[in-house]
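Next comes just one chain, in structure tokens: the form predicted on its own.
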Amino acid sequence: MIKFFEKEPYSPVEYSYEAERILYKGKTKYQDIMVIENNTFGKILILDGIVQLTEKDEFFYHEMLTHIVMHSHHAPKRVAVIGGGDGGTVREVLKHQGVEKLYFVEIDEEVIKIAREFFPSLSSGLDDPRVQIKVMDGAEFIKRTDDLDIIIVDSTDIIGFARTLFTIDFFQSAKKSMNNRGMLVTHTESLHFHKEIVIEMQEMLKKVFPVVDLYTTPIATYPGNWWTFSIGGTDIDPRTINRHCEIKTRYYDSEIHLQSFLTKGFYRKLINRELDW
């Protein structure tokens, strides 16, 4: 039995996993990649020593990252997924039959290859004819694109090469790349452990987008567990469901959609830094 210890750079706790087997271990131009197998969580994808997903609970993250904006928007047809080389977010977006074009932008092609080999349930949508794979920096892609309805940022933590996806320049480029009803969503770490990062991202988005909000979901295998997602948009209220949920999901539904947003009072306390923990 092999023991894997994860020390997430922003987290005050350390997680450990028992690995029945190491299925893959390698290094790319951008990061270290490892795939291990665990009796409880199944196969686990690890990038630079940080758990990105497990087969057992990945649907909580991918469904919540995707379906809030997809059901808030009236008719999303052109979608860009930035990062998320495992393909889980692409899989969820493609459940929406109205999607005509999906740009899948991943800087590290090796992650896509590993996902195809070890995580076929996540990468199942990558060969869909609506998907156009772009192996490049997502920030550069957004600068060259226009008329997007939805941008979903599915990146690694807000450090290293992923930091370009969490800057005022990126958010400004994202807004320019959208049509007049566009929406952007990105994960923004844990409300338990990374409160200042959450607030920083909200403040940054407010400098660019007229509509900004924050919602959360529990994810057991991410340090801090109470994971946040930040939305920026032009005029659509993400708390409003504008399309019926007619797709197959395991966690997301219309009630989860409405309950996942922070209450107005708690959100105000958070942004005003009135919460001490």
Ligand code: SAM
Contents of the next structure:
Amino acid sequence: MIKFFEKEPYSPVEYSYEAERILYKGKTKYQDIMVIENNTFGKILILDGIVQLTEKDEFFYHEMLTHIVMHSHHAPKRVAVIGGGDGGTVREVLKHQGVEKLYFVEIDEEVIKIAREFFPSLSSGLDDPRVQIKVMDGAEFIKRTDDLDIIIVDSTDIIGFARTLFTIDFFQSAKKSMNNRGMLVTHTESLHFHKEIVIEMQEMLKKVFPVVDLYTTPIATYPGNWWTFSIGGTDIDPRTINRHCEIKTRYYDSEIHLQSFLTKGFYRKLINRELDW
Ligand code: SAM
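Starting from the form predicted on its own above, please write out the structure of the form predicted in complex with S-adenosylmethionine.
Expanding to the full complex; the earlier chain stays at the top.
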């Protein structure tokens, strides 16, 4: 039995997983890729030593990243998923029958190939005719695109080549690429361990978007667990559900939607840096 120790860049704790088997190990122009098999979590995708998803609990992350904005928007038809090479977010977006076009923009083609081979339950939607795969930097793609209803950023942590997706330039291009009711959602690390990053991302979004908010979801396999998702939009309040939930999900539902946002009082204290932990 081999033990894998995660190297999460901002985390004060270190997770380790027993690997029953190493199913794949390789290196691309962008990152190291590894797939291991663990008795509890099933297959685990690891990029540059950081756990991206486990078969067992990926649905918490992918459903919550996708379905909040997809149910707040009145009629999402044109969607872009930036990153998310495993295909989990694409799978969730495609559950919405009204979606006509889905741009799937992943910088590293190898991640898509590995997902097709080892994670078919995640990558199952990639050949849907509504999906157009673009292998390129998401920030470059967004500069050249318009008329999007929803942008979902499903990237690696805020380091290296993923940094381009967490800048004011990117958010400004994202706003320009959206139609007048557009919404963007991005993951912004853990509230327990990365509070300052969360606040900075909210501040950056507020410089660009009139409506900004934050919601959270518990995720066992991301250090800090109390995982945050930040939204920027033009006019729709993401705390409002504007479309009835008709799709099949395991975790997301309309009550979870409403509960996942921080209370307004707690949010204010957080943003004003009145909370010290
Ligand atoms: N849910 C995961 C997490 O937060 O740990 C993210 C999973 S997904 C595999 C992340 C993907 O984002 C990776 O495949 C990576 O190649 C891609 N990515 C990172 N930066 C990117 C960029 N600038 N443009 C497009 N894709 C990017």
